[in-house]
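Just one chain is shown here, as structure tokens, and it is the form predicted alone.
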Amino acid sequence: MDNSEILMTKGVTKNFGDFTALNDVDFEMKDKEAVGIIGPNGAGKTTFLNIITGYYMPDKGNVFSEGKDITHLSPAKRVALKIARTFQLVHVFDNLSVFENVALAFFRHKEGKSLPLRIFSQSLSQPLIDEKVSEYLQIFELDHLIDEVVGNLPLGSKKRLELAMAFAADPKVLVLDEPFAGLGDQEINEIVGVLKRYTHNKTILIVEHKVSKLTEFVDRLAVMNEGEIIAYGGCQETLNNPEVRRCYWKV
């Protein structure tokens, strides 16, 4: 396997009872490449991300990162390999401040471990943490909310916060599951602007329905249908694929 292939799956299959969510999926992406995955609802996209990030184990097949078989590693161990993930439903700490959420993500990256939340605040008074948290809050235009309790924030701000937390963990691979869901056009454009800045700086794998936004920054598109990847390549080539037009665009 070429070491530039930072992620690869071979023959990945996942069943839920009699339902096959993924069927013999082969996939690869290069280091510092941005790849989008699209497909109709129920195509298997989120299940595939769950396999990549360790939240599901495949019934058959293998997952590799930089040539290493990570098929049976836990999500935490994949995070230690610098594979970070965001979710369709936002995963943040509503009872903490914006600063504390990003500081927690950065501290986990810096120390290689997590702390019980009850003693976490004792470790916040570090100049490096202050500097890095401020940097990421500025990138995602959250610096004016630094002391706000997260539970008081609207969805768009929470989505940007989750992305700031993912970036603060300094991942090699950033896996994003529908980061634009529920957001207005202006909020989406702000996030696209950030992702454009980091394209080819990090490896980005993103599932999203807003195809026109994906094609602004991804290098390749994969299309899933009924648990299989039916096309994978350059954006226009993939979107013009006859099978994609039939299954996804219904034309």
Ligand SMILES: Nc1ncnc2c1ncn2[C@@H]1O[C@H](COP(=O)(O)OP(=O)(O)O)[C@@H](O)[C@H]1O
The other form holds:
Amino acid sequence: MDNSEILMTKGVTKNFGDFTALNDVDFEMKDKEAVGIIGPNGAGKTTFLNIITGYYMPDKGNVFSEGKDITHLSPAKRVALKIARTFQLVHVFDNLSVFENVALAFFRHKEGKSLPLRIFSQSLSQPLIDEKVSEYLQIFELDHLIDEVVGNLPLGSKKRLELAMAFAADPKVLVLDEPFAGLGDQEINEIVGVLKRYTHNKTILIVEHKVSKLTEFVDRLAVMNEGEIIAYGGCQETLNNPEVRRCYWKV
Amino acid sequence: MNIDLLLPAIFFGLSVSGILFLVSLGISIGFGLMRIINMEQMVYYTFGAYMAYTMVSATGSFLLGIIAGILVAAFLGFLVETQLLRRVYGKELMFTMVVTFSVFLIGIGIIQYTWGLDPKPVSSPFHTMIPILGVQMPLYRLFIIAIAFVVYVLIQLMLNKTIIGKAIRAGIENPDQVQGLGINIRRIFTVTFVVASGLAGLGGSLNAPLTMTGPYMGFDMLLFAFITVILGGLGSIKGTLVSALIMGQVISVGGTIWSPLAFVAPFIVMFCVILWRPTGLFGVTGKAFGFQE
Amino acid sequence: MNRILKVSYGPALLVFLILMARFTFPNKMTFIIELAIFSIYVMGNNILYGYLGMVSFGQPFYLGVGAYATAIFLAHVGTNPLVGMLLSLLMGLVVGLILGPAFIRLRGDYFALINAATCAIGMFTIEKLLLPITRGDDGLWYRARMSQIPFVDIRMPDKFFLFALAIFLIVLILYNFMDKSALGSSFRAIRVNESKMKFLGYDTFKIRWIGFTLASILSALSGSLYAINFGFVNPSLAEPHRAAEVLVATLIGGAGTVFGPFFGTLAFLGIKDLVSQYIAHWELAVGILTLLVLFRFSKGIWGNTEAIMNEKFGKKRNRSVKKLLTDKAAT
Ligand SMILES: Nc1ncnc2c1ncn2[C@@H]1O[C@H](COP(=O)(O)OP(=O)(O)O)[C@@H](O)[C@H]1O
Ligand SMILES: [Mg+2]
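For the form predicted in complex with the named molecule instead of the form predicted alone, what are the coordinates?
Full assembly next; the chain just shown is listed first.
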């Protein structure tokens, strides 16, 4: 097996009852590559990310990272392998401050294997954490909100916060589920700007509907439909694929 | 244990089952239909018992006691549902649990205030013994078994034959759909709740001659009722009946073997069921009431 | 060291105020002793309910474990109350570690109820099965057997008061330390979104296990102090019925705060004390108060006080980060 594949799935199948959400999906991406996944609603994109990040176990098939079979690893263990994600429906801690949200993400990365002991003894406000968290807050323009309780923030800020948390874990692989959904053009462009900066610096797997934004920075594009990847390749090539035009653009 | 004791214990257990069935229904349906944990059901039960006491001492008629027990309990249920519970539908399960528990405490307080702390004895309306299979059984216990059975049949008829009953069933199976159908879900909730609390009141008044009627009588019953409901699977009426039948025997036969078992055996059952079969025997609403993921 | 100091100011001030109260109202000493002891019990439950959002209807069991560990030791084995206390802490740890994994994987409602069952079964074991050791309902008496410990003779009520208060102070400082540590934040985060915590790489099962065990230890410590204070223990201390008390106190004081348990206990015991002087039952008053807190003042006594203070004096959190940010902006 070629070890350079940072993510690979082989024959991944997932059923919900009699409904097959993913059907025999093979997928791979190279280290430091940026790949976009598009597809109609209900195509199985979120389910696919859920399987990659360990939210679900597949019914059949395997998930590999750098040649290692991670199919049965818990989500937390996959984070230890430096795979971080965001959710389509924003997942943040509403009762904590913006600072604490990002600090928790960074703290996990910082402590690594010594976490079990240091979680008792360490506080989240210490120089190194302050330094790093303020960096990520600035990148996502959240620095003025540092003390706000997250529950009171608008969706746009929460989405950026979740991205900041994913980046704060300093992952090798970033898995993003519709990070632009529900945002205005201005906000989207800002996030695209950040993602562009990190392209080819981290591996990025992103599910999004806004194809025009994706093509600005992804290397390859995959199209999902009814639980299968129907096309996967360079952006233009994929978008011109006749089957894609039929299923996705309904042409 | 000798067989002469076993048969009476089984009959005895059946009457315990009758009471358990009546008081557990409200909790079971409250979860199945409204997605709340209503610990205050035991207030209605306690009030039912106290109404029996009050009516028997005032008029000497136990029948009046039962009727008053049902009516007062149903009215209290109506008050609590329309004034308070409506505000907690859709909230976190734990929140509903704590809110209804506070109502339970308030109910206990009102009872203490009205009737004092001393237990009130209520004498049984009939003392006749009836021989069954060579065992002398108190008629009163048979009476309870009969009433519980009639209630079960009536509820099944209501659920299967009336429109509101069908709506309730649909609601238990799929709460979102009922609203989609445009049925006034509030009214369904209120009606269901009033019926359930009336039945808890009936259970209380029927149980009054068998236990000591006191302000804290609801506490023991609360835990027993929860065991029944969990064993039966929440939201299942048939399940509640079957588990009430089982729990009645556990309490009664267990108590015959060694009297402290009457109290602790149900908890051992609860402990085992939660750890090993948390969906209950029937597991109808297993997906709603089970493990975290 | 600096951090230890930082988390000590608040608790020290509170304990100072308690000391003042003790000398202002000398006849309230018994009440204040119970206040300190019960607060520790409520602090345990607050980790479960306030920080982690888990309702337990069986906390009296863990209190009972601690009380009986000390009582059995003092009645049958040794005479040193401190050894009894250590034993209780150990029992709290062991019970928490053993029961934790089985219980915390359950969903909220089941967690509440299995604790109730555990309490009923546990107290039954103590009362009936261990009758020869615990003397069942009659209770264990060992006041006369307790020996003196160095420095303070805790067999004297006014000395025990100081001892209990010292323990309370230490516990409160550690509690405040926990609140400000990564563990405290993790607890709060798990409460609202456990799944996200997993996807940040935290083993949430272990964190909740830690919380459960800490709650068990604190309850056991409280039980042990009760046992030493009374010189006598019987099963009524830990009846399953009493599960409501600790929950209610947690809620009223302010769930998930450091000082909430103390103020909740103050309100709860105060009401019990006051009300029972006049009408002999507390359920009505406490029930109404709880509903009020649930619907109007969801942060409880201390939570709301804290919010008002934050409003008045401005939030002082994250000063260091803000300074960093302004420095960066300047360059
Ligand atoms: N937990 C679940 N249980 C049942 N069906 C599910 C579950 N998650 C997703 N599905 C179904 O799987 C299909 C794919 O869903 P999803 O992966 O969310 O699609 P997408 O993200 O592409 O819009 C949908 O039809 C959805 O209804
Ligand atoms: Mg999706």
